[in-house]
Partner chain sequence: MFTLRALAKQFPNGTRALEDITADIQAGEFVALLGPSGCGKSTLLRLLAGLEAPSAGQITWDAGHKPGPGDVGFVFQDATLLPWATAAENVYLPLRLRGQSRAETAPLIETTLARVGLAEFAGARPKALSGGMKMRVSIARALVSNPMLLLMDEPFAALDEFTRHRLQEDLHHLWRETGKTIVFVTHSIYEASFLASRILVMSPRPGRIAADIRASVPEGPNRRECPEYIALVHRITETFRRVMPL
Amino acid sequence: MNQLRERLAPFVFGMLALGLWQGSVWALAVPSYVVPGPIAIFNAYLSDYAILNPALLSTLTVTFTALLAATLLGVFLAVAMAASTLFRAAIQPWAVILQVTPVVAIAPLIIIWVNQPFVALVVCATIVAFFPILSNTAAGLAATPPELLDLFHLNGATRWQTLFLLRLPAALPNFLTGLRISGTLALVGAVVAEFVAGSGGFASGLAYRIIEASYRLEIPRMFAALVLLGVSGIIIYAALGLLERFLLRKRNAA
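Please write out the structure of this chain alone, matching the form predicted together with the partner chain.
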(Lines of atoms letter the chains of each structure in order from A and count residues from 1; the text may use other names and numbers.)
(Lines give C-alpha, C1' and ligand atoms only; values in the text may rest on other atoms or scores of the structure.)
Protein backbone atom coordinates (compact mmCIF):
# COMPACT_ATOMS: atom_id res chain seq x y z
CA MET A 1 0.00 0.00 0.00
CA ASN A 2 2.72 2.41 1.03
CA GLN A 3 4.80 1.18 -1.88
CA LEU A 4 2.01 1.97 -4.29
CA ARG A 5 1.69 5.43 -2.80
CA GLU A 6 5.40 6.04 -3.24
CA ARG A 7 5.23 4.88 -6.84
CA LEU A 8 2.32 7.19 -7.61
CA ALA A 9 3.78 10.16 -5.72
CA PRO A 10 5.91 11.58 -8.56
CA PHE A 11 2.96 11.44 -10.99
CA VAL A 12 0.55 13.05 -8.56
CA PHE A 13 3.13 15.73 -7.80
CA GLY A 14 3.66 16.26 -11.54
CA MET A 15 -0.06 16.62 -12.21
CA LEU A 16 -0.44 19.07 -9.33
CA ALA A 17 2.48 21.15 -10.57
CA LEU A 18 1.08 21.17 -14.12
CA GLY A 19 -2.34 22.17 -12.80
CA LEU A 20 -0.84 24.95 -10.73
CA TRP A 21 1.20 26.12 -13.71
CA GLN A 22 -1.81 26.14 -16.05
CA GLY A 23 -3.96 27.79 -13.38
CA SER A 24 -1.42 30.58 -12.78
CA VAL A 25 -1.01 31.23 -16.51
CA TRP A 26 -4.78 31.56 -16.83
CA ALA A 27 -5.29 33.56 -13.65
CA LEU A 28 -2.49 36.04 -14.36
CA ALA A 29 -3.24 36.12 -18.10
CA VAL A 30 0.45 35.56 -18.96
CA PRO A 31 0.92 35.77 -22.74
CA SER A 32 2.08 32.48 -24.24
CA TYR A 33 5.18 34.10 -25.80
CA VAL A 34 6.44 34.71 -22.24
CA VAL A 35 5.30 31.59 -20.38
CA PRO A 36 3.03 29.14 -22.20
CA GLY A 37 0.85 26.84 -20.09
CA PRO A 38 1.01 23.04 -20.44
CA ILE A 39 -2.02 23.05 -22.75
CA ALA A 40 -0.43 25.54 -25.13
CA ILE A 41 2.75 23.47 -25.15
CA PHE A 42 0.82 20.31 -25.92
CA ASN A 43 -1.02 22.09 -28.74
CA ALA A 44 2.30 23.33 -30.11
CA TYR A 45 3.53 19.74 -30.22
CA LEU A 46 0.33 18.60 -31.99
CA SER A 47 0.69 21.24 -34.69
CA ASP A 48 4.50 20.94 -35.09
CA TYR A 49 5.20 17.25 -34.60
CA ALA A 50 6.13 16.91 -38.27
CA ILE A 51 9.12 19.16 -37.51
CA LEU A 52 9.80 18.13 -33.93
CA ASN A 53 9.74 14.32 -34.33
CA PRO A 54 12.43 14.16 -37.06
CA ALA A 55 14.49 16.61 -34.98
CA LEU A 56 14.13 14.32 -31.96
CA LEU A 57 15.10 11.32 -34.07
CA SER A 58 18.19 13.15 -35.29
CA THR A 59 19.23 14.10 -31.74
CA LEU A 60 18.66 10.55 -30.50
CA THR A 61 20.68 9.11 -33.38
CA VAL A 62 23.61 11.31 -32.38
CA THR A 63 23.08 10.39 -28.73
CA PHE A 64 23.09 6.63 -29.25
CA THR A 65 25.93 6.65 -31.74
CA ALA A 66 27.95 8.68 -29.26
CA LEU A 67 27.00 6.36 -26.40
CA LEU A 68 28.15 3.37 -28.43
CA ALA A 69 31.41 5.12 -29.34
CA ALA A 70 31.90 6.19 -25.69
CA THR A 71 31.34 2.61 -24.54
CA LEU A 72 33.88 1.17 -26.96
CA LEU A 73 36.41 3.92 -26.27
CA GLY A 74 35.90 3.93 -22.49
CA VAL A 75 36.11 0.15 -22.09
CA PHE A 76 39.08 -0.11 -24.43
CA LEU A 77 41.01 2.60 -22.59
CA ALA A 78 40.09 1.14 -19.19
CA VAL A 79 41.32 -2.33 -20.21
CA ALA A 80 44.52 -0.92 -21.70
CA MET A 81 45.12 1.16 -18.57
CA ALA A 82 44.59 -1.90 -16.36
CA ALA A 83 47.02 -3.89 -18.49
CA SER A 84 49.84 -1.37 -18.58
CA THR A 85 50.81 1.10 -15.87
CA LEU A 86 52.87 3.00 -18.45
CA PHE A 87 49.83 3.42 -20.68
CA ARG A 88 47.79 4.49 -17.66
CA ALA A 89 50.38 7.09 -16.71
CA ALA A 90 50.46 8.40 -20.27
CA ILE A 91 46.68 8.56 -20.82
CA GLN A 92 45.09 9.40 -17.47
CA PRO A 93 45.97 13.12 -17.27
CA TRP A 94 44.76 13.68 -20.84
CA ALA A 95 41.49 11.92 -20.17
CA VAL A 96 40.96 14.18 -17.16
CA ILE A 97 41.85 17.31 -19.15
CA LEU A 98 39.40 16.30 -21.86
CA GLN A 99 36.79 15.72 -19.16
CA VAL A 100 37.20 19.06 -17.37
CA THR A 101 37.30 21.16 -20.53
CA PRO A 102 33.73 22.33 -21.22
CA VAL A 103 32.52 20.82 -24.47
CA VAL A 104 31.03 24.17 -25.55
CA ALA A 105 34.59 25.43 -25.68
CA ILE A 106 35.90 22.61 -27.90
CA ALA A 107 32.79 22.07 -30.00
CA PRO A 108 33.41 24.98 -32.46
CA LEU A 109 36.89 23.60 -33.18
CA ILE A 110 35.62 20.10 -33.73
CA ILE A 111 32.87 21.37 -36.00
CA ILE A 112 35.49 23.21 -38.08
CA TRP A 113 37.92 20.26 -38.16
CA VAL A 114 35.41 17.53 -38.88
CA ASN A 115 33.52 18.73 -41.88
CA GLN A 116 30.98 15.91 -41.79
CA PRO A 117 28.38 17.49 -39.43
CA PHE A 118 26.90 14.23 -38.09
CA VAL A 119 30.36 12.94 -37.24
CA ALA A 120 31.26 16.25 -35.60
CA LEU A 121 28.19 16.06 -33.36
CA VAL A 122 28.95 12.45 -32.44
CA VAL A 123 32.56 13.34 -31.60
CA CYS A 124 31.43 16.14 -29.27
CA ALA A 125 28.84 13.98 -27.52
CA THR A 126 31.35 11.13 -27.20
CA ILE A 127 33.87 13.43 -25.51
CA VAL A 128 31.22 14.40 -22.95
CA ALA A 129 30.00 10.84 -22.42
CA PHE A 130 33.06 8.60 -22.33
CA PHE A 131 34.63 9.62 -19.03
CA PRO A 132 32.18 8.00 -16.57
CA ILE A 133 32.45 4.73 -18.50
CA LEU A 134 36.24 4.95 -18.48
CA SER A 135 36.61 5.81 -14.80
CA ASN A 136 33.97 3.39 -13.52
CA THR A 137 35.22 0.50 -15.64
CA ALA A 138 38.80 1.23 -14.61
CA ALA A 139 37.76 1.24 -10.94
CA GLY A 140 35.92 -2.06 -11.43
CA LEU A 141 38.90 -3.67 -13.16
CA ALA A 142 41.22 -2.49 -10.40
CA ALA A 143 38.92 -3.88 -7.71
CA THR A 144 39.08 -7.46 -9.01
CA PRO A 145 39.67 -9.56 -5.85
CA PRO A 146 43.42 -10.32 -5.69
CA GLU A 147 42.66 -13.86 -4.47
CA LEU A 148 40.82 -14.59 -7.69
CA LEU A 149 43.72 -13.20 -9.73
CA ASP A 150 46.00 -15.55 -7.75
CA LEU A 151 43.64 -18.43 -8.39
CA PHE A 152 43.67 -17.77 -12.14
CA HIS A 153 47.46 -17.51 -12.05
CA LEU A 154 47.78 -20.82 -10.15
CA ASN A 155 45.69 -22.56 -12.76
CA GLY A 156 47.83 -21.25 -15.59
CA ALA A 157 45.25 -18.84 -17.00
CA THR A 158 46.29 -16.78 -20.00
CA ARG A 159 45.96 -12.99 -20.05
CA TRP A 160 42.89 -13.25 -22.25
CA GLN A 161 41.24 -15.81 -19.99
CA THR A 162 41.89 -13.57 -17.01
CA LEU A 163 40.41 -10.61 -18.90
CA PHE A 164 37.29 -12.28 -20.27
CA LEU A 165 36.50 -14.78 -17.52
CA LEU A 166 37.44 -12.64 -14.54
CA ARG A 167 38.30 -8.96 -14.91
CA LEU A 168 35.58 -7.86 -17.33
CA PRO A 169 32.74 -9.74 -15.58
CA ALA A 170 34.03 -8.45 -12.23
CA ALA A 171 33.94 -4.89 -13.60
CA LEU A 172 30.46 -5.27 -15.14
CA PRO A 173 28.50 -3.63 -12.27
CA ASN A 174 30.84 -0.62 -12.27
CA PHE A 175 30.70 -0.42 -16.06
CA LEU A 176 26.89 -0.38 -15.96
CA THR A 177 26.88 2.42 -13.38
CA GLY A 178 29.16 4.40 -15.68
CA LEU A 179 27.00 3.58 -18.70
CA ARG A 180 23.94 4.93 -16.94
CA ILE A 181 25.63 8.26 -16.22
CA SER A 182 27.10 8.36 -19.72
CA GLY A 183 23.70 7.73 -21.31
CA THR A 184 22.28 11.00 -20.05
CA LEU A 185 25.60 12.81 -20.64
CA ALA A 186 25.56 11.68 -24.28
CA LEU A 187 22.20 13.41 -24.68
CA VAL A 188 23.55 16.56 -23.02
CA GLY A 189 26.62 16.43 -25.25
CA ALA A 190 24.52 15.96 -28.38
CA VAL A 191 22.34 18.96 -27.50
CA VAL A 192 25.29 21.20 -26.66
CA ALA A 193 27.00 20.27 -29.92
CA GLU A 194 23.80 20.92 -31.86
CA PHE A 195 23.54 24.37 -30.26
CA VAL A 196 27.05 25.24 -31.38
CA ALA A 197 26.55 23.73 -34.82
CA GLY A 198 23.10 25.31 -35.10
CA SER A 199 24.41 28.80 -34.46
CA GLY A 200 26.88 28.06 -37.26
CA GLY A 201 23.98 27.39 -39.58
CA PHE A 202 23.82 23.58 -39.46
CA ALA A 203 20.14 22.76 -39.12
CA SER A 204 19.60 19.55 -37.24
CA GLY A 205 18.25 18.18 -34.01
CA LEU A 206 16.06 19.48 -31.25
CA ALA A 207 18.62 22.05 -30.09
CA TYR A 208 18.48 23.70 -33.48
CA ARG A 209 14.66 23.77 -33.29
CA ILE A 210 14.93 25.40 -29.87
CA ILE A 211 17.25 28.13 -31.21
CA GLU A 212 15.01 28.65 -34.24
CA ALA A 213 11.87 28.84 -32.09
CA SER A 214 13.50 31.34 -29.73
CA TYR A 215 14.47 33.61 -32.66
CA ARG A 216 10.87 33.52 -33.86
CA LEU A 217 9.47 33.88 -30.36
CA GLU A 218 7.58 30.61 -30.82
CA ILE A 219 7.89 29.93 -27.12
CA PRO A 220 5.31 27.07 -26.91
CA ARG A 221 7.20 25.15 -29.59
CA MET A 222 10.43 25.79 -27.72
CA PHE A 223 8.89 24.32 -24.60
CA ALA A 224 7.57 21.35 -26.58
CA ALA A 225 11.12 20.62 -27.77
CA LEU A 226 12.37 20.96 -24.19
CA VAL A 227 9.78 18.51 -22.96
CA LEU A 228 10.82 16.00 -25.63
CA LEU A 229 14.44 16.32 -24.48
CA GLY A 230 13.51 15.85 -20.84
CA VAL A 231 11.36 12.82 -21.54
CA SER A 232 14.12 11.30 -23.72
CA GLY A 233 16.61 11.76 -20.90
CA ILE A 234 14.35 10.04 -18.40
CA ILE A 235 13.66 7.16 -20.78
CA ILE A 236 17.37 6.65 -21.51
CA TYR A 237 18.18 6.65 -17.79
CA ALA A 238 15.36 4.21 -16.97
CA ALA A 239 16.17 1.92 -19.91
CA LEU A 240 19.81 1.67 -18.88
CA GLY A 241 18.63 0.94 -15.35
CA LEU A 242 16.54 -1.95 -16.67
CA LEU A 243 19.50 -3.19 -18.71
CA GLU A 244 21.58 -3.12 -15.53
CA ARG A 245 19.02 -5.14 -13.61
CA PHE A 246 18.75 -7.62 -16.44
CA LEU A 247 22.50 -8.16 -16.82
CA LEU A 248 23.12 -8.44 -13.08
CA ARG A 249 20.05 -10.58 -12.34
CA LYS A 250 22.11 -13.76 -12.13
CA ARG A 251 24.53 -12.59 -9.48
CA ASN A 252 21.77 -10.92 -7.50
CA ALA A 253 19.54 -14.00 -7.61
CA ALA A 254 19.08 -15.09 -4.02
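Given the form predicted together with the partner chain, corresponding form predicted on its own:
The following holds one chain only.
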Protein backbone atom coordinates (compact mmCIF):
# COMPACT_ATOMS: atom_id res chain seq x y z
CA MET A 1 0.00 0.00 0.00
CA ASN A 2 2.80 2.42 0.88
CA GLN A 3 4.54 1.70 -2.42
CA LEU A 4 1.31 2.38 -4.31
CA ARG A 5 0.90 5.68 -2.50
CA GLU A 6 4.46 6.67 -3.31
CA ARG A 7 3.92 5.90 -6.99
CA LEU A 8 0.63 7.79 -7.13
CA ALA A 9 1.88 10.78 -5.15
CA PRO A 10 3.61 12.57 -8.08
CA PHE A 11 0.55 12.07 -10.30
CA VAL A 12 -1.86 13.36 -7.64
CA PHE A 13 0.38 16.32 -6.85
CA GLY A 14 0.65 17.13 -10.57
CA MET A 15 -3.11 17.03 -11.06
CA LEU A 16 -3.67 19.28 -8.04
CA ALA A 17 -1.06 21.73 -9.31
CA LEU A 18 -2.65 21.80 -12.77
CA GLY A 19 -6.09 22.32 -11.25
CA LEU A 20 -4.80 25.17 -9.08
CA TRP A 21 -3.04 26.71 -12.08
CA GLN A 22 -6.15 26.57 -14.27
CA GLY A 23 -8.39 27.84 -11.49
CA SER A 24 -6.06 30.78 -10.80
CA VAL A 25 -6.02 31.73 -14.48
CA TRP A 26 -9.82 31.68 -14.60
CA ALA A 27 -10.30 33.48 -11.28
CA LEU A 28 -7.82 36.26 -12.05
CA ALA A 29 -8.77 36.49 -15.76
CA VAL A 30 -5.13 36.26 -16.80
CA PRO A 31 -4.76 36.68 -20.59
CA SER A 32 -3.32 33.66 -22.41
CA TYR A 33 -0.54 35.80 -23.87
CA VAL A 34 0.70 36.41 -20.30
CA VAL A 35 0.21 33.04 -18.61
CA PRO A 36 -1.89 30.44 -20.44
CA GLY A 37 -3.73 27.80 -18.47
CA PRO A 38 -3.25 24.06 -18.99
CA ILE A 39 -6.37 23.89 -21.19
CA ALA A 40 -5.05 26.63 -23.50
CA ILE A 41 -1.67 24.88 -23.67
CA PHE A 42 -3.31 21.58 -24.55
CA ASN A 43 -5.44 23.26 -27.23
CA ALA A 44 -2.33 24.92 -28.65
CA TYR A 45 -0.66 21.53 -28.93
CA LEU A 46 -3.71 20.08 -30.70
CA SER A 47 -3.62 22.99 -33.14
CA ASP A 48 0.13 22.90 -33.80
CA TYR A 49 1.12 19.26 -33.30
CA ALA A 50 2.06 19.03 -36.98
CA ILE A 51 4.77 21.61 -36.24
CA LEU A 52 5.73 20.62 -32.70
CA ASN A 53 6.03 16.85 -33.18
CA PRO A 54 8.65 17.02 -36.00
CA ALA A 55 10.54 19.61 -33.93
CA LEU A 56 10.47 17.24 -30.94
CA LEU A 57 11.75 14.41 -33.13
CA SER A 58 14.62 16.62 -34.31
CA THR A 59 15.57 17.52 -30.74
CA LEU A 60 15.40 13.90 -29.58
CA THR A 61 17.54 12.79 -32.54
CA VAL A 62 20.25 15.21 -31.47
CA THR A 63 19.82 14.15 -27.84
CA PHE A 64 20.21 10.41 -28.38
CA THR A 65 23.03 10.83 -30.88
CA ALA A 66 24.87 13.00 -28.37
CA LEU A 67 24.16 10.52 -25.57
CA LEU A 68 25.65 7.71 -27.63
CA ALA A 69 28.71 9.80 -28.48
CA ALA A 70 29.08 10.88 -24.84
CA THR A 71 28.85 7.27 -23.67
CA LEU A 72 31.53 6.07 -26.08
CA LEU A 73 33.81 9.02 -25.34
CA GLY A 74 33.30 8.93 -21.58
CA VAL A 75 33.88 5.18 -21.22
CA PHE A 76 36.92 5.27 -23.51
CA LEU A 77 38.54 8.11 -21.57
CA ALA A 78 37.69 6.51 -18.22
CA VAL A 79 39.27 3.20 -19.27
CA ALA A 80 42.33 5.02 -20.61
CA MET A 81 42.64 6.98 -17.35
CA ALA A 82 42.35 3.77 -15.35
CA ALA A 83 45.02 2.09 -17.46
CA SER A 84 47.52 4.96 -17.32
CA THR A 85 48.12 7.41 -14.49
CA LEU A 86 50.01 9.64 -16.94
CA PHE A 87 46.98 9.77 -19.23
CA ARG A 88 44.78 10.58 -16.23
CA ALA A 89 47.04 13.46 -15.22
CA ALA A 90 47.01 14.80 -18.78
CA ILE A 91 43.28 14.49 -19.52
CA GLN A 92 41.40 15.04 -16.26
CA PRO A 93 42.09 18.80 -15.87
CA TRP A 94 41.00 19.48 -19.45
CA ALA A 95 37.83 17.44 -18.98
CA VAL A 96 36.97 19.49 -15.90
CA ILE A 97 37.65 22.76 -17.74
CA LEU A 98 35.43 21.67 -20.61
CA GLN A 99 32.66 20.72 -18.18
CA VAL A 100 32.65 24.02 -16.28
CA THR A 101 32.73 26.11 -19.47
CA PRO A 102 29.15 27.22 -20.27
CA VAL A 103 28.14 25.57 -23.52
CA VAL A 104 26.11 28.65 -24.45
CA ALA A 105 29.41 30.55 -24.58
CA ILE A 106 31.17 28.15 -26.94
CA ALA A 107 28.18 26.97 -28.98
CA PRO A 108 28.44 29.87 -31.46
CA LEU A 109 32.08 28.99 -32.12
CA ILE A 110 31.27 25.31 -32.60
CA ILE A 111 28.44 26.16 -34.99
CA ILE A 112 30.81 28.38 -36.97
CA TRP A 113 33.68 25.89 -36.99
CA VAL A 114 31.55 22.86 -37.82
CA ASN A 115 29.94 23.44 -41.18
CA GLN A 116 27.21 20.82 -40.65
CA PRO A 117 24.41 22.15 -38.38
CA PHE A 118 23.31 18.73 -37.12
CA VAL A 119 26.87 17.72 -36.28
CA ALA A 120 27.42 21.05 -34.49
CA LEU A 121 24.33 20.49 -32.34
CA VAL A 122 25.50 16.97 -31.47
CA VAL A 123 28.96 18.24 -30.52
CA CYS A 124 27.47 20.86 -28.19
CA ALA A 125 25.16 18.33 -26.53
CA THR A 126 27.99 15.80 -26.22
CA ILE A 127 30.17 18.33 -24.40
CA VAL A 128 27.41 18.80 -21.82
CA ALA A 129 26.63 15.09 -21.43
CA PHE A 130 29.95 13.26 -21.41
CA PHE A 131 31.45 14.37 -18.07
CA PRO A 132 29.05 12.49 -15.71
CA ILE A 133 29.77 9.28 -17.61
CA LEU A 134 33.50 9.93 -17.49
CA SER A 135 33.62 10.83 -13.81
CA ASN A 136 31.26 8.11 -12.59
CA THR A 137 32.89 5.37 -14.67
CA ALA A 138 36.36 6.46 -13.56
CA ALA A 139 35.21 6.46 -9.93
CA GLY A 140 33.78 2.96 -10.34
CA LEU A 141 37.00 1.69 -11.90
CA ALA A 142 39.01 3.17 -9.04
CA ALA A 143 36.71 1.66 -6.40
CA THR A 144 37.28 -1.98 -7.30
CA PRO A 145 37.58 -4.03 -4.05
CA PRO A 146 41.30 -4.50 -3.31
CA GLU A 147 40.81 -8.11 -2.20
CA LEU A 148 39.45 -8.99 -5.65
CA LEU A 149 42.40 -7.23 -7.28
CA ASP A 150 44.76 -9.29 -5.13
CA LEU A 151 42.90 -12.46 -6.11
CA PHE A 152 43.32 -11.68 -9.81
CA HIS A 153 46.99 -10.91 -9.32
CA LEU A 154 47.56 -14.16 -7.43
CA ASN A 155 46.03 -16.06 -10.32
CA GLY A 156 48.35 -14.41 -12.82
CA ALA A 157 45.80 -12.16 -14.57
CA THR A 158 47.25 -9.52 -16.83
CA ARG A 159 46.45 -5.84 -16.43
CA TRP A 160 43.99 -5.95 -19.35
CA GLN A 161 42.31 -9.11 -18.05
CA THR A 162 41.88 -7.44 -14.68
CA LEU A 163 40.47 -4.35 -16.36
CA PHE A 164 37.91 -6.07 -18.58
CA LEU A 165 37.00 -9.01 -16.37
CA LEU A 166 36.95 -7.33 -12.97
CA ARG A 167 37.17 -3.55 -12.93
CA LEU A 168 34.72 -2.78 -15.73
CA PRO A 169 31.97 -5.10 -14.40
CA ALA A 170 32.53 -3.68 -10.91
CA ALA A 171 32.11 -0.16 -12.30
CA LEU A 172 28.73 -0.95 -13.93
CA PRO A 173 26.57 0.66 -11.18
CA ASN A 174 28.61 3.87 -11.34
CA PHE A 175 28.47 3.91 -15.13
CA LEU A 176 24.69 3.48 -15.14
CA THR A 177 24.30 6.31 -12.63
CA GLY A 178 26.36 8.57 -14.87
CA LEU A 179 24.38 7.46 -17.91
CA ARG A 180 21.11 8.36 -16.20
CA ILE A 181 22.39 11.84 -15.41
CA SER A 182 23.83 12.32 -18.88
CA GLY A 183 20.54 11.38 -20.53
CA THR A 184 18.84 14.53 -19.24
CA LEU A 185 21.97 16.63 -19.71
CA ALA A 186 22.12 15.61 -23.37
CA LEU A 187 18.59 16.97 -23.78
CA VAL A 188 19.61 20.21 -22.05
CA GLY A 189 22.69 20.51 -24.27
CA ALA A 190 20.64 19.90 -27.41
CA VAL A 191 18.13 22.60 -26.42
CA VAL A 192 20.85 25.15 -25.58
CA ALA A 193 22.59 24.47 -28.90
CA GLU A 194 19.29 24.80 -30.76
CA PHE A 195 18.64 28.14 -29.06
CA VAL A 196 21.98 29.46 -30.28
CA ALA A 197 21.50 28.01 -33.75
CA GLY A 198 17.91 29.26 -33.87
CA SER A 199 19.04 32.78 -33.05
CA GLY A 200 21.25 32.56 -36.12
CA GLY A 201 18.39 31.42 -38.35
CA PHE A 202 18.89 27.65 -38.30
CA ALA A 203 15.35 26.29 -37.96
CA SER A 204 15.53 23.02 -36.09
CA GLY A 205 14.10 21.52 -32.94
CA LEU A 206 11.76 22.61 -30.21
CA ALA A 207 14.09 25.37 -29.05
CA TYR A 208 13.65 27.14 -32.38
CA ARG A 209 9.87 26.75 -32.10
CA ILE A 210 10.03 28.33 -28.64
CA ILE A 211 11.97 31.30 -30.03
CA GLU A 212 9.55 31.56 -32.94
CA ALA A 213 6.50 31.46 -30.67
CA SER A 214 7.95 34.09 -28.32
CA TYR A 215 8.60 36.46 -31.22
CA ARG A 216 5.01 36.02 -32.40
CA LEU A 217 3.60 36.21 -28.84
CA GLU A 218 2.10 32.75 -29.30
CA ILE A 219 2.63 31.98 -25.63
CA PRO A 220 0.38 28.88 -25.45
CA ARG A 221 2.41 27.26 -28.24
CA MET A 222 5.63 28.19 -26.42
CA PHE A 223 4.34 26.55 -23.23
CA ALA A 224 3.27 23.48 -25.24
CA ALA A 225 6.84 23.14 -26.53
CA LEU A 226 8.17 23.53 -22.99
CA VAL A 227 5.80 20.83 -21.76
CA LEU A 228 7.01 18.48 -24.51
CA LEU A 229 10.60 19.08 -23.42
CA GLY A 230 9.74 18.47 -19.77
CA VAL A 231 7.85 15.27 -20.52
CA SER A 232 10.69 14.07 -22.77
CA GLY A 233 13.20 14.64 -19.97
CA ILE A 234 11.07 12.69 -17.50
CA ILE A 235 10.67 9.79 -19.94
CA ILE A 236 14.40 9.68 -20.71
CA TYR A 237 15.29 9.71 -17.00
CA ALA A 238 12.70 7.04 -16.17
CA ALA A 239 13.71 4.82 -19.11
CA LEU A 240 17.38 4.94 -18.14
CA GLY A 241 16.37 4.19 -14.56
CA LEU A 242 14.52 1.08 -15.74
CA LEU A 243 17.57 0.07 -17.79
CA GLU A 244 19.75 0.53 -14.70
CA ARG A 245 17.54 -1.67 -12.53
CA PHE A 246 17.26 -4.33 -15.24
CA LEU A 247 21.01 -4.58 -15.83
CA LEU A 248 21.87 -4.58 -12.13
CA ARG A 249 19.21 -7.19 -11.39
CA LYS A 250 20.53 -9.34 -14.22
CA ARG A 251 24.10 -8.95 -12.97
CA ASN A 252 23.17 -9.82 -9.40
CA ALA A 253 21.19 -12.88 -10.60
CA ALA A 254 24.22 -14.07 -12.52
